[in-house]
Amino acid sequence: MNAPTHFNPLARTLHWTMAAMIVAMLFVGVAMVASISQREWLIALHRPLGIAILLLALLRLGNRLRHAPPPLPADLPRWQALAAHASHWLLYALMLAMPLLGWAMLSAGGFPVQMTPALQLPPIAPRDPLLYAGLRSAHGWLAYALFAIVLAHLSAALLHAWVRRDGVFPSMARGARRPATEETPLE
């Protein structure tokens, strides 16, 4: 069986959808810290967006485990291939950890995780002010780490697209081209 040359359609859809959501989430998080007057509606947006990212990350991880991604170019230096694999798995870990940390932080602080007016998530951590403080600090530091990894991932993608032109970027940007078929002439 030949190795795939492109990510499958679900992987591409989830990748670009989640990229937009994660970038939006990072800016919402910064705005929440910087603005008191806008804080309430930003929090109302931040919580359901975080849970949506968690659910999509689980779906994406399942898809990734079921469908092998296309191989990296054979001429890619070994250290770059290792860095690519490590950064991808680190992104998965952060996409799962960040929403869970936020949810646990709110649970420890005694704050409800309100998704909609009718839907409130149950607490996942005991109410404890010290635990809340520790989780809040971890959530903030991991947000910086996520921002740094996203920038590194974007830089690598642009390097592949504009400098190396080795097919890595198109493998996520679009599907494989279909082979030309011969049309049967009408009689």
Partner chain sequence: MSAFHSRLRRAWPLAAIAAIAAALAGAFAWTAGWVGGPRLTAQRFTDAIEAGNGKAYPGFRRAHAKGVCVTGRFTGSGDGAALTRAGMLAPGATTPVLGRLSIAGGDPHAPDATARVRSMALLLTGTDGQQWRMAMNNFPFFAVNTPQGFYDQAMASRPDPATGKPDPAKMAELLRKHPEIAKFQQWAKTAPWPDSWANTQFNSVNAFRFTDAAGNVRSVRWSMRPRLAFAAMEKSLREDAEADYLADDLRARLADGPLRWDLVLTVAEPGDAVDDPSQAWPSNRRQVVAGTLELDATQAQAGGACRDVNYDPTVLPDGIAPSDDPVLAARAGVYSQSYNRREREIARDQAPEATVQGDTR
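Which structure goes with the form predicted in complex with its partner chain, now that we have seen the form predicted alone?
Here you get just the chain by itself.
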């Protein structure tokens, strides 16, 4: 079987949907912590959006493990290939860890994990102030780390698109062109 040249359609859909959700989530997060006027709706958005990201990240991880992604260009310097793989797995880890940390943090602080006014999730951590303090710090610092990795990921993607022009960007941006059959004249 030939190696794929593009990510499969589910991977691409999840990638771009989650890109928008995660960037929005990071901005909502810092905005709600700082704001003294917009906190209520931001926090009401932050919690269900986080759980949605968690569910999509699980789906995406399953898809990724079943469908090998297209290989990186053979001429890519070794350190760049290593950085690409490391950042991808870090992104997966943070996509899964951030919602779980937030959920556990609210649980440890004794706050209801509210999805809608009537629907709440059960706690996943014991009520414990020391645990709360640790989880709250971790949630904040890992959010900054996630934002930094997202920026690096975006910059690297644009480097592939505009400088190297090596097919890495199109492998996520669009599907594989149909093989030659499309260009075969009708018989």
